[in-house]
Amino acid sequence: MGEAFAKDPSIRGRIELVTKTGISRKIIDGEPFGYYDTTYDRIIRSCKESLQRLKTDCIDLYLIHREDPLLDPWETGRALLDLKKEGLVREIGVSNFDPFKFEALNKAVGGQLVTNQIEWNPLCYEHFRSGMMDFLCGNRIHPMIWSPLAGGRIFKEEGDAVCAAVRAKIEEIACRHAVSPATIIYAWILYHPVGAVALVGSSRLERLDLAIQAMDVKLKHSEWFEIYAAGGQQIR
């Protein structure tokens, strides 16, 4: 991407650039070892290294990638705020955080976290169970949703009863609306009042078109729950 920006600087002004920090790697006894590092110095250094590689002077949205068991929200928060003050990042957020760590870090940065990038799809409800979705909805913070199609498992997985039930229900609802099953999944995510932003993990234009078409799908309230129940979620 840095090479593309250098070749045609106008590209940079037409996109919102999002990147992350927090996961480090080193060689121990000849083997690569991954770990989390959200200390002040690491976050500042990581950001500047990203800017250098990307050949740009500012990141639009900078995220802490994962929950760090050693997270000090005040130290991490100070690093993020300093980056904003220097103009190196415009907005800050996190990825894969639970409600407690999110709230702690958000308090440390004066409520400036703009998103939590989390996994959610018709097979994954981790952040419903943790209360994260309720927290975000109550605080009007819009999550970014990664793996909205469950990495393709919904359409490829064989021998999984839950996958089969979800796939059948989505295909049934897709027929009702005369759109593709993938479009229905994006519409299902967009229907939720949290105002989620679904991340499309493809650069193929036809795949992007399927996601865009979801904006025009008028999903019924009961249809949202049909998919929810097909995924094994209890409706009492």
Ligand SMILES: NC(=O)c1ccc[n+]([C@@H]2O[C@H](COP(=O)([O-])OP(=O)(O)OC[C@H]3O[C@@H](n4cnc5c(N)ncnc54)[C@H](OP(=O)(O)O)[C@@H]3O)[C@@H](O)[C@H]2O)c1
Contents of the next structure:
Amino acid sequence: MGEAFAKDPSIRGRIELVTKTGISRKIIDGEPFGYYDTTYDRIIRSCKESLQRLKTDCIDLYLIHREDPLLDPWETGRALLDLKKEGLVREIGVSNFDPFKFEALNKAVGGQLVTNQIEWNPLCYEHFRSGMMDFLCGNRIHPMIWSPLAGGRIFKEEGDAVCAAVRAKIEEIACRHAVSPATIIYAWILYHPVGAVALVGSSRLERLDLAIQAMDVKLKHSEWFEIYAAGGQQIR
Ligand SMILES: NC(=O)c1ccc[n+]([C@@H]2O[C@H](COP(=O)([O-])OP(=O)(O)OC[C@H]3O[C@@H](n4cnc5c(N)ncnc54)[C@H](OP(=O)(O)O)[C@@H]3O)[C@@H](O)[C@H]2O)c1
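Beyond the form predicted on its own, can we have the form predicted in complex with the named molecule?
The complete assembly is shown below, putting the previous chain first.
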């Protein structure tokens, strides 16, 4: 991305740049070891290194990636607020947080977290069970959704009964609306009152178009539940 921005500086003004911090890697006894680090110094350093690599002077949205069990919300929050004050990041948020961790960090930053980037697709309901979706709806915070197509698994995985049922149901609904199955999945995510932003994992332009087409699909309320039930969720 940094090389692209350097080649054509007009690109930077036409996109929203989102990146994350919080995962660290070290070589310990010759072996790579990954762990979390959301301490003040690490966050500040990590952000400045990202800016250098991206050849830009500001990140539009900066996220704390994953739930660090050693997260001190006040220390991490202070780092995020200082980055904002310095103008190095415009907005701040988190990824994969549960409602308790979100609330703790949000308190420390005076309610300035703008999103939680979480996994959700017709095969994954972790954040419905954790109460995160209700928390976000109640606080009018829009999540970013990663792996909306389950990383492509929905279309490919053989031998998994739930996946096969979801795929068959989505194909059936896609036929009704005369659109692609991927478009139906994006429409299903957009239907939810939380006002989610789906992250498209593919960089193939025709697949980006399938996501855009979802904005014109009018799913029925009952169709949303057809997919939900096919994903193994209880509706009665
Ligand atoms: N916060 C986190 O912890 C976290 C974790 C994972 C990802 N993310 C972010 O979320 C973004 C989206 O996640 P994701 O990449 O898992 O998204 P995804 O859109 O669910 O999956 C993308 C994969 O699905 C394949 N695919 C797309 N359309 C398809 C179709 N119609 N038929 C068959 N395969 C299809 C793509 O293949 P092609 O590339 O060939 O089109 C690609 O391999 C990532 O790019 C990343 O930025 C965040």
